[in-house]
Structures are given as structure tokens and as C-alpha cells.
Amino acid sequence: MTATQASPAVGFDTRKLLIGGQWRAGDSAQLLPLHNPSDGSLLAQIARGNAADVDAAVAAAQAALAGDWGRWTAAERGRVLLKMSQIATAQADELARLEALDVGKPLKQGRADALALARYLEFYGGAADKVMGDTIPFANGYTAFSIREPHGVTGHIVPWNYPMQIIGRSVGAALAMGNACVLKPAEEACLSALAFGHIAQQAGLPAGALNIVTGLGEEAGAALSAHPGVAHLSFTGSVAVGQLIQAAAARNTLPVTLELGGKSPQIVFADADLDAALPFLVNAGIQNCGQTCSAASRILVERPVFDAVRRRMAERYAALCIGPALDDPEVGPLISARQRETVLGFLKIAHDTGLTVAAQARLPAGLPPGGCYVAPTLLAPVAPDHPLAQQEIFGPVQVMIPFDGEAEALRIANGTAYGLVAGVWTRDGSRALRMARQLHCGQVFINNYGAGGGIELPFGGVKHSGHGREKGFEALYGFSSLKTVAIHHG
């Protein structure tokens, strides 16, 4: 595939930016590689975006506002965002594709994250009216009432692990509440983006309410998180560059929602229903390779069948299936090069401080040679301060910690820089309350663990896995601003 040339096997020109509602060449003319972390081959070519292509993205926006966009009511963005859920929907096989081979997510979760696109649409599509202010007692002689309005031109700035669910949840949102939208996605994986803004077209979205500026994270989105022109930010990613994203923000004032890193603990207590609970333990850990920022990487287990959910969690793991993604496996390969070399540092760290595997997945034979796979591995016991049981290593890489009684549980829980999601399993309905009301993080799930699903339910974390929330009518209120408006008649 030489520079001039569109992948056949996207089906678009992925070498365009969406800007103003054309699909245009970069300013700078450049390309960036996207490859296939299944097999390592070159996949497309992307446009590498740079702060012009920023000034031209968020002028299209202002314009938007300004014109046939700021016009709209809240029902016919409604109607807008329905339409846009109905053709996800339509094209949600090849919308999985595209992730598979971008991301190299096993086809189901694909098609799931497809889905959950499309919900997401659905969801805000129908909430965009139904947004409402109050009236507000107040002294006499005067009526008083609050309303929403739109922040502006919103920057969007999501990740690689899944784009098309942080989209969803984000842009899908910003547009409901009226906001025209400079989405910048990551490098590594562009493909489900580009495809976005063909739905928003399809489905009449007005010209310049979305906008696509694909390049580096450096130039692109550096200059995305700094533009005066942007009034609010909403950024996913690693708790260092949300830090630089924050600093560029307040340059200008501007309101940031931040989701960042995590270290979720699953706490499985004596009583808990092992039947229920493992397929869960595990399966919540390597989803997406483990590239998840709410993933369970830390199982903490009451001494009293620590060693029988070992033993069942062991034998999860000797039956894994790993493969390229379109071959449908349970774990696919990681996303690149680069963050296979970050996960087996972390599995080396293991190594040399003396961390027993206590299980291991196989990877078969004839893998691609030029795929990013590692082993889903499995380690038991660890202490509660080792490295691997307190930094992030977005792989297949889960931690057994054990535990006595509710205090001690408490304590390792909340005792990394993260607080984004727990699962808690107990028979017991008073405990699972108290702990519930005692994990410092944002999301709990008793008896179940979502990984942050539900397009209704608010999600975010607090300490280092950032601040703010979107999903639910949390993210319609974060993507507004509030107004008061007093009234002197007398």
C-alpha cells in the first residue's frame, strides 16, 4: 500500500479529516501508519493532523453553533442522534470489524462495543429533551429558575482501547446537550472514528457539529487541550497525559472531565457464590486483553477459600483461547508493540521479585509472528504493596491478594492511588452495604462486575483515575453549563 492509496480493507479513504462537514487532507500533507496488532501488517494510513487542522476544526464548530446547528432544538437533536443509533446499529458487523482489525478485539466484543455505540445514541437521543432547569424559591417579587445550555465547541480526545464506547458515551452526549464537537482519537487506532463521522453524515447531522482530526497525541491533541477556541475537554487515557491535558486547560479556564487509570479490586469473601462469581473474576481481568481501565487486576480473597478460587481461577486460565482477532478467540492480541514490551517489563518485575504464576494461558503455535500477544497470566500470592498489585499495567495480568475479614479488605482496596471501579461478593446483605459506603472509588458493583458498564449508569473515579462523570444524565449535566436567571416583577 504506497501513500496515495485508501486500505481495501476499510472500505474508506481513512487518510481525510472531517472538517466543517468535508472530508479533507491534512494541513501538513503527512501520513501516519495504523497496523493490525494481529499479524503486525499495515492496515491504513491516517492523516497526521496538526494545530491548523485544530484552528480549522474548531472554527467549523463555531460556525455550527453559529448557523443551522445552534438552531436546532433539543428534539431534533434528538431525532438526529436516533438516526445515528439506527445506522450503528445497521452496520454493527462491520463496525466490529473495523475494531477487531484496529484494535485487535475477538469479533464479539467488537460487535458488542458496536452495540454499545448505537445504545449510547439511542440513549442520549431520547434524553436530549428531557433535560430540565428548576424554579427556584426565592424573595418576593421575584420568579427565579436555572437552565442548561451548551458549553460551545467541546474537545474530545479518547483512547485506543475502545472507541467506539468512549465516543459513544462523549461525543453522543456533548451533541444532546447541543455542543459542536472536535473529536480527536488516538493514533493507534482511528478506524471506528472515521467511520462515526460517515454515520453522523448519513444520518444529516449539520455540517461542522462534529468534527475528526486524526494525528499524534503530541500535535494534535496538544493543541486540542490548549485552543481558546474549546470550552470544555473530555479526555480518557493515562493519569499522566489527563495531568498535561489538565495543565493545558487551565491555561484557559476550561472545565475538564478526566477518566483515567485504575486498579480495580474484586473483594470475594468466605460466603460469596464461587459458581457465581468466577466466570466473572476472571473474565473481567482479560477482557480486551486486559486493556481496560476498570479490568479487575486485583482478585482479593478471604483466606478461607483463597486457595480454592486459585485453583478455579487456574484452571479459567489454562483454557483460555488466544488468537488473531477476526479468528473470534476470548483474548486477541495487545494493542502494539510497544504496550506488549510495557507488559512483559511487568511480568519480568514479577519474575525477578519472586511471584509465583499460578496460572498461565497457552499460546498456541502459528500465531502471527508479528502480532503483540502475551500470555493472560495469573499471580498468587501477592502482597498488597508489591508493584504489580499497585500500578496499572493495562495487560492480561491479574493479582491474588488474600485477606482477613472486612477491615483488612477495606484497607488493600482503597489502598492504591486509584478509585475507579470494585466488585464486591458476599451473601452477606449488611456487609455488602458497609462496603459498598467504605470503597473510595466510583463505581461499585455487588455481586456482579460490570467493568464500567451500563450506558445508564454515572461513571468515574476519583484520586488518580480522574474526576467528573459521563454515562446517565451525569454526562448531559457535565456537558452543560448551568444558568440562574432572577426575575424583579414586582
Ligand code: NAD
The other form holds:
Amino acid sequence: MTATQASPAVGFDTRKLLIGGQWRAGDSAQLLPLHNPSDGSLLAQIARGNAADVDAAVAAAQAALAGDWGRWTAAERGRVLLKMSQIATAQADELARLEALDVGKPLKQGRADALALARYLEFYGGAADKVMGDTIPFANGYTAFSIREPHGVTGHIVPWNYPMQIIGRSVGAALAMGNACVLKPAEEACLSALAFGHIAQQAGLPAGALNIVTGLGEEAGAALSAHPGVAHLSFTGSVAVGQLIQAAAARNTLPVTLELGGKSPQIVFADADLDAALPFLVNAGIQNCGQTCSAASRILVERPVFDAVRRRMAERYAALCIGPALDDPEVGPLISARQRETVLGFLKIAHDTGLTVAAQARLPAGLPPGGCYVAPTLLAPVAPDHPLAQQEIFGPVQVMIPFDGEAEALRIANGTAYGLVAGVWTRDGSRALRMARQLHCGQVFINNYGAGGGIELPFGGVKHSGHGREKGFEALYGFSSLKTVAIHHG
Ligand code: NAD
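Hand over the structure of the form predicted in complex with nicotinamide-adenine-dinucleotide (NAD); the form predicted on its own is what we had up.
What follows is the entire complex, opening with the chain shown before.
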């Protein structure tokens, strides 16, 4: 592929930025490669956006707020989001294909992401004209009320693992509240983000309400997070970069939502319905090849059923089917050779420290040699303070930790730097509630894990998993600022 060719695998020119309603080349004219993780081939090229492009995108967003977009009623904003939702639904198969090529995500999982994007747009489209302030009982002679207003220009920096879902929940909510967005997708995978720009245009979103600047994190991302014209930042990604974003936001005194990593536990008590739990225990570890912020990377099992759960999880691991994403296996490749090195590094630590491999899936013969495959691995038993039980691996590696009783389960579950999600499996309703109240994290699932994506359910973390909430109605509050008006009329 030369710099002047569009990618044959993608139906649009991937080398353009969306700024002020126009698809245009980046300021530097430099391009970055996108690789297909299933075979390592060059997939497409994207523009290497820089600070000048971010300047232009922020200016276009400001112009949109001062122009048509800023004048649209809440109901009109809702309608355009619903139209975007319909288009995303109609294009779900194509979006899934792009995600398979770009992220290495198996087709069914990519299609689920596309439908989740559509559902976010539907949810926030429906909610746009239902966000209200309050009238406030105040002193005699006054009438006081509050109004929810958009922040202005919102910056959205998203990772490569679930681009469609994360764009849906953050850009969808921000647009519903009347903000104008500048989106910076990840340099490893951004085809679905660019496709989202086309969907917005097809639906009739006014120019400048959504701007997309592809490029490197330390270049375009850093420029966006430090830009004085941005009024709110929403970041989803690693803890290390999240801390940089928060520091940059602090210099401009900006509100920031940080959705960071996790080391989430599923806690299985001896009285649990193991048949119900089993699929969730494994799937939540291997979905998207383990590259999920809320992956259940720690499986805590009460000692009387530890061996039974280990045996049954091992059987499931042995049956896992792994392959190129377009073949729609259960497990595809990791995103990149670099991510594969990271995961293999953790497996080397496991080996060097004498951890027992309870199960390892088999990589089939004939996988493309350039693909970033790694065999899903279950380690058991693992001590709660072992590095593999403490650090986010971001690959298909789960550790099993035995415990005795509720108090120890809680101590282990809460005993990492993270606090994103937890699952509890028990038939004892009182225990389930006690656990839910004492787990230190943003979401707790009782006798399920993830609630099928839970678009309506506020999501976010505590500790190093971040702060602020996206998803659900709560996100609309995050993407707006509250103004109080007090009128003295005597
Ligand atoms: P990352 O932090 O390296 O990159 C995320 C985004 O930040 C990318 O768009 C990247 O270009 C940008 N970026 C990188 N350096 C930057 C800088 N200096 N300034 C501004 N932007 C910069 O994360 P990753 O490795 O791509 O993603 C994996 C991490 O994301 C994991 O830790 C995972 O748990 C987390 N994650 C969290 C959630 C959640 O909702 N909590 C969801 C998905 C992923």
C-alpha cells in the first residue's frame, strides 16, 4: 500500500481527520500504519494528527456550539442520536468486520459491540430531552432553580479494546447534553471510530459537533488533554496515562472522567449454583482475548468447592477455540505483538515463581505466523499477593485464589490497587447484600457478571480504576454542569 492509496479492505479513506464536517488530511501529512492482529498484515493507514489538527478540531467544535448545533433543542439532539442508532444497527455486520480486521475481535463480539453502540445512541437519544434541573425551596421572596448546561467542548480519548462501546457511552452522552466533541481514538485501532464519523454525517449531525483526530497518544492525545479550549475530558485507558491526563486537566482546572484498569474478582461461595456460574467465570476472562477493563481476572473460590470449580474451568479451557477474528472463534489474537510480549512476560513470571498451570488452551496448528496469538491460561492456586493476582495483565490469563468465609473473601477481593467490578455467586441473599455493601468497587453483580453490558447501569471505578461515572443516566450529569439561578422578587 502506498501513501496515496486508500485501504482496499475498508470502504472509506482512513487517512482523513473529521474536522468541522470535512474529511481532510492531517497538518503534517504523515501517516501511521494499522495492522491486522490476526495475521500481522498492513491493514490501512491513518493520519498522524498533531497539535495543529487538535487546534482546528477544538475551533470547529467551538464554532458548532456558537452555530447550528448550539441552537438545536434537546429534542432535536435526541432525534439525531436516534437516527445514528438506526444507521449503526443497519451497519452492524460491516462494523463487526472492521473491528475484526482492526482489533482482532471475533465477529460475534464485534457485532455485539456495534449493537451496544446503537443501544447507547438510542438510550442517550431518548434521554436528551429528559434531563431537568430542580426548583429549590429557599428564602422568602426568592425563586431558585438549577439548570443543567453542556460543558462546551468535550475531549474523548479512547482505547482500542472496545472503541464502539466506549464511543457510544461517552460521545453519545456528551452529544445528548449538547456538548461538541473532539474524539481521539487509539492509534492501534480506529476504523470503527472513523466509521462512527461517517454514521454521524449520514444521520445529519451538524458540522463540528463531532470531530475526530487520529494520531499518537503522546502527540494528538497530549495536545487534546492540554488544550485550553476544552472544557471536560473523558479518558478511558491505562492508569499511567490517566494520571497524565488528570495532571494536564488540573493545569486548566478541568473536570475529568477517568475509566482506567481493573483486577476484578468473581467470588464463588460453596453454596453457589456452579452450573450458572461456570460460563461467566471463564467467558469474563477470555472475552476479547482478556483485553477488557472489567475482565474477571481473579476467580476467588471458597475452599470446599475449589477443586470442583478448577476442574470444570479447566474442561472449558481445553475446549476453547482460537483463531483469526474473521473466522469468528471464541478467542482471537491480542491487539499487537507488543501486547503479546507483555502477556508472555507475565506467563514467564508465573513459570519462574512456580505457579501451577491448571489449564491452558491449545493454539491450533496453521495459525497465521504474523498473528498475535497467545494460549488462554488458568493458574491455580495463586496467593492473593502474587504479582499475577495484583497486576492487570490485559490478556487471557486468570488466577484462582482459594478462601475461607466471607471475611477472607472480602479482604482478598478488596486487596488490590483497583476497584472496578466484582461478581458474587451465592444462594444466600443476606450474604450477597453484605458483600455488595462491603466490596470497594464501582459495580457489583450478584449471580451474574456484567449484566449483559448494562448500558443503563452507571459504570466506573474507585482507587486506581478511576473516578467519575459513564453509562446510564448518571453520565448525563457528568457531561453537564449545574447552574443555580436565584431570583429575588420580594
Ligand atoms: P493507553 O492509556 O495506552 O491508551 C488509551 C488512549 O490514550 C489511546 O487513545 C492513546 O492514544 C491515548 N494516550 C496515550 N498516551 C497519551 C498521552 N500521553 N496523552 C494523552 N493521550 C494518550 O491504554 P491502552 O493500553 O490502549 O488500553 C488499555 C487500558 O485501558 C487498560 O488498562 C484497560 O483496563 C483500560 N480500559 C479501561 C476501561 C474502563 O472503562 N475502565 C475500558 C477499556 C480499557
